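Shown here is one chain on its own, the form predicted on its own, set out as structure tokens.
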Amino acid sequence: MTDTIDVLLDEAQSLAGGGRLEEAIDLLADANRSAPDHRVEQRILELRHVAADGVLAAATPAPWPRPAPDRFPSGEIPEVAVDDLDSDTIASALQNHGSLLVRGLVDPERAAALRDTIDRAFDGAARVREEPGADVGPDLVPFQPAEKYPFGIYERAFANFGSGVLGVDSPRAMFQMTDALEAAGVRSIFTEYFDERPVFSVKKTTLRRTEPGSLAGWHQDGAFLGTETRALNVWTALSPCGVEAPSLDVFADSFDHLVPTGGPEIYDWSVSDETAESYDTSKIVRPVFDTGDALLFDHMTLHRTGVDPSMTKTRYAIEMWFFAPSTYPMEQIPICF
């Protein structure tokens, strides 16, 4: 088997060396679907990172925002089944209601595999905290971006503090999740939504295993991503949440400005409870997710972890932030989708 993987990796390297990065990624992905291998998954992630440079260099911004009449006049968070998801639906929901709930984005079998991968990644991260420098591969493989990007201890500590592990430190999770999204047709939908090939963020792609009683603070990601970027978060529940396990609290409304930050909250870009409650609290929604459901929202959406003392179960999720390449915040470090 090792010889077969070596031949496959050599073939992919030949393609990549000739500038055929997409072919190299597709070759490895096709092989990994039938016979998963951690070395192949790590190489796919590395090639996606290399390919992102070309995507960003070729990017040309399209007119924005795209016209999007309100298809969902109820005032709640709009919901659609994954088979009904398209770019116009995303634009309408986000521009008029701040978010879109997509039912069944990831099928239960894929979600179960991702939960297992997340457990192994968390176990690996815990061991590294206890024993710095411990080799816990392939469950946890520290991602190494191109030298031009500063990255490392701070980003991993930030993710750990927020009940997370950086997704790129688990090549298997990244393969499983990108493959699940591609199977759902998301890449072409997001390309049409942005009118550009989407890229996602190293720093803002996080594996979540959130315990009851976790910290919750209102925020808009635009407070640190910038207001002019074109972003789309795919927050996918990998276990049921919203009743017995933490969910999200979300304002079912679109914001065209940053809400004032400050107060006795978790981060300096957090929004205090008092400030959040000065807005229309009747629009605060805590969605109930089944396994594989996802909430799509952008960097202006005001939200927090949705938790209360009655919750007793752990929630598994993956958060992935996608961007239009022409407005990519480079400090986030790009990965091609």
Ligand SMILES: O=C(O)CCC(=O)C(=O)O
Given for the second form:
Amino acid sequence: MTDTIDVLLDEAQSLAGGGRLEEAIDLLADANRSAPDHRVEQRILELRHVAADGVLAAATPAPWPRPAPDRFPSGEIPEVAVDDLDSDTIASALQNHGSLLVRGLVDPERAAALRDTIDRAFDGAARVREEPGADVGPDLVPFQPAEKYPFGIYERAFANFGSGVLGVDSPRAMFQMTDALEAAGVRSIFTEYFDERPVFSVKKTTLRRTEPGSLAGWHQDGAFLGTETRALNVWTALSPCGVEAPSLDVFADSFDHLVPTGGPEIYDWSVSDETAESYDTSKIVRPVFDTGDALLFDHMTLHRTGVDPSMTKTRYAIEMWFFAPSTYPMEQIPICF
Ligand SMILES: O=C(O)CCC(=O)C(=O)O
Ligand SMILES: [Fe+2]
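For comparison with the form predicted on its own, kindly provide the form predicted together with this ligand.
What follows is the whole complex; the chain from before opens it.
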């Protein structure tokens, strides 16, 4: 017997086979919104990856950076409510203050669903670490990119080292997160920001469950993403953090260069406390996030996990790096948003 999911997947397959990838994705996403199904979510993720090839091949860079006068002279991290988020606000905040705090990017109900999905993905990933190659069901489905991309063991070990699970290994998390961002208008805002359709990274989209006492090292993600790319990280807190649970520490300042790396020995691109403190420490901010608040920042922003010994709670978050396709760092492996 053919069930309705098979029919839906077949229909999407004929659209995709005819080159109509976006329509196939939209068809599946619309169906999944009202009746979530793991097979559909996995297919959406695969199609988003396939679609990235065409988007990258057709990409042409827009003039960059766009002019962005400082609309936030206070010196703190600029803050907006999600309803006031637009591309000019992002450009102004990032170019003049390094980041932008968006209150209420993901609503509490979606955040609760994402926390549950993250717990399931962490359980699944732990089981796969015990028994490599095991099929642990739909909560954790190791993503397989196109063959041309080397990917797998190292990336999963690295995510685990940083209290994370790769977002793409949970098709449900990817559906829930892209859907939440789309509901908040992020797709069109980012398209306007880059003046190109945004794509996000397979390797740098991470589900995080960060315990008190976690490692923290200053860094700029541009140290490995490259300085010339056009990137935008959406770091979304899915539980309250910044007081009892680890947040982020961020320089509320824009950097036009990579600061010297070299210790502590967490990552190759870690920046020592001494080096970080040679910059203006009065600009270091540890934002207090409520569930669903997000920090937007780029690859030049100097930051670390914001943790101290007084903290007692675990924090849930998703880190998701978006790029202009014309400057996509290919080793990051692209997915269409
Ligand atoms: O979640 C964290 O503590 C670290 C996040 C981070 O470094 C990033 O989003 O680039
Ligand atoms: Fe980072």
